[in-house]
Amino acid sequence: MTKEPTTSVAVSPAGEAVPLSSRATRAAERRAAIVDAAMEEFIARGFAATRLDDIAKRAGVAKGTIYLHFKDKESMFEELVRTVIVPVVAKLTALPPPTGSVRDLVEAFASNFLKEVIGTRRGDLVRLIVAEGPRFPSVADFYYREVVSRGIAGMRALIELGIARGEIRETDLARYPQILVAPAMIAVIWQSLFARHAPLDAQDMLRVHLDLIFGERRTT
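May I see the structure of the chain on its own, in the form predicted on its own?
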């Protein structure tokens, strides 16, 4: 009697369960190990100084194995962005129309973003892009397409809804949705540069920022 190959289940980008053969499972595990190792190396050394040899050593695979999954260092970095950063921003574009106030929805998303980015490897990755993006335009371009443009579109839609509902009086804010998410970027950069000198309460800064845009919350 022939033994059936063992299978396991992976999750597709759409969130669907996908059965994998044992060979596919091992390949997926190696790919994940390579991506994890790449993140550690990129954060520790920077994009320019990271070598595929170092990634392979950290991942416990041969250098040639990397080329079975990625054509070069840049495609590996893009995979990192897709798996680590894009899902956080995707939550914004997937938000349902608010049943409460627009401010509540913005505050909930921004608070969750701060929690998932500040002090985490995601934050380290964002800071790496800010630091090295000017030297590697293709990396910055990819990050803009996959992350920044989606975030801006989502924020603009919420701002326009807030204006239509009368929650936001400054209509020009829709032209500059970057203003709405400015505290998040400030917090990410501040954390790495100045936190040891002047710790920043990012959540409270967010509250003050939203008060300026929506007006202070009324207490009963």
The other form holds:
2 protein chains.
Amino acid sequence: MTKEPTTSVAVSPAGEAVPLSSRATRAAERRAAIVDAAMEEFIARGFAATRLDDIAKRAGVAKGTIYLHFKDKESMFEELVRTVIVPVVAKLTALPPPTGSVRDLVEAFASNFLKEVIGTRRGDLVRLIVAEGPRFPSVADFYYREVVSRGIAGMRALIELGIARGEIRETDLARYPQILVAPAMIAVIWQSLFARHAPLDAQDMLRVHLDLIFGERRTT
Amino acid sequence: MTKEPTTSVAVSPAGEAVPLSSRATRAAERRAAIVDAAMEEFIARGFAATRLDDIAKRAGVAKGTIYLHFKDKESMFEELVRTVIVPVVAKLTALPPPTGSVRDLVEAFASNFLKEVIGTRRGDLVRLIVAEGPRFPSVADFYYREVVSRGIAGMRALIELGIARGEIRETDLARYPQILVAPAMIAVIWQSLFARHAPLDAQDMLRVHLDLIFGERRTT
DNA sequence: ATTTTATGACTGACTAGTCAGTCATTGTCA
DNA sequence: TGACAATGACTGACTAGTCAGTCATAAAAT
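Form predicted on its own done, so how does the form predicted in complex with the DNA look?
To see the whole picture, the full complex is given below, headed by that same chain.
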């Protein structure tokens, strides 16, 4: 079925020698415009209710052009998720220096997450995946494989380190890194759904949560 | 005016074995069948992708019948959410006796939540609300008003009691009852999306989380 | 001039919502 | 009690509209 990698993605081979506004470049720009527009529309309306005409209009492109880049609506959605998520994973995988206390590490993660995800388009994407996941097993699979399982593994490693160093009391926590992450996820969803009813100070909430796990912070 | 339909349930002679279908009863049954079918379909496909024909077929009813009970697809969805949620709220509002430790109370809540929500159709409904909320402000509003704000308030009261009684150390927790609830919500979502990849022992996870908040449990 | 890329009018499949007609149930009267 | 009339719940074929995907044509690049 969708075995095809679609139209050859303009992955320019390492070298460039090619003038900036080559075909490949233009194609890549158009593709990016389509991805951005699609992101916007899918987040606002969900998969089924999004019209390709709207995506095309927003991207400043004719509808037919979309089909030069994507096989159909479904695979566009799937590729969109991949396209947007991969760089985020890459960024998070670029681990910070293993210096300082575990709490500092976790806090670095948290503040990064706060800035890069909560209340941003990427946060909305998370909600979108939760929303459409059951109807797009391939998306859910991908997300689990690339983001969730890695994230859980990384958090577990951190927790174990924290336990080993005596920073974390509750040793069972290592079995459920989800607990460490849960408030952050809740914050993402809260901002999408209830921000207008009751804004949430995500940063402060995460701080309190970390106090709960690591104990009250002394002085820094 | 004897115009009243008088839901005359008494019409059926006591001894008769035919109380099967008065008009009113049948109507109520049909409405219930439609609500059930709609719930199933909306959960499986989301709002936009659900066909009224499918709901009708599943409910064993003609499409036109749906319109005798609901104005249109949108208000059907909205009423559906209300219909399903109200009894749950009622149940949770029936507070347990204020006996025992706060931890016991919270644990009672948790185990109730586990049994009644996580991994059930109601859990899927929560996911559905997260999914469709942004496109159905009225649903999100209703859910916030009837479930979220009450739940948060209730949890806050419990936390404050726990703090007053010395069961809970972290006094800032009262400002973010979301932290108390977060793992439970994550469990709901996890079961919907990732259960097949990595089943989650929600009960055990919640126990660990409560240990984190209340401190390790002594004896039971 | 030829090939590649882009366009947008067009098509056909699909579906929310309607409504004229049917008929089981209920009410009335002899 | 039985026959007949009134009611309105129920049906499903139909309408009007939508939208994913196509393709003949045009523009741009080479």
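Model, not experiment: these values are computed from the prediction. What we label the rigid core is the largest C-alpha set whose atoms superpose within 1.5 Å from one form to the other. Positions refer to the first chain, counted from 1.
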> Quick one: core overlaid, is S149 moving 2 Å or more at the Cα between these two forms?
Replying inline: no
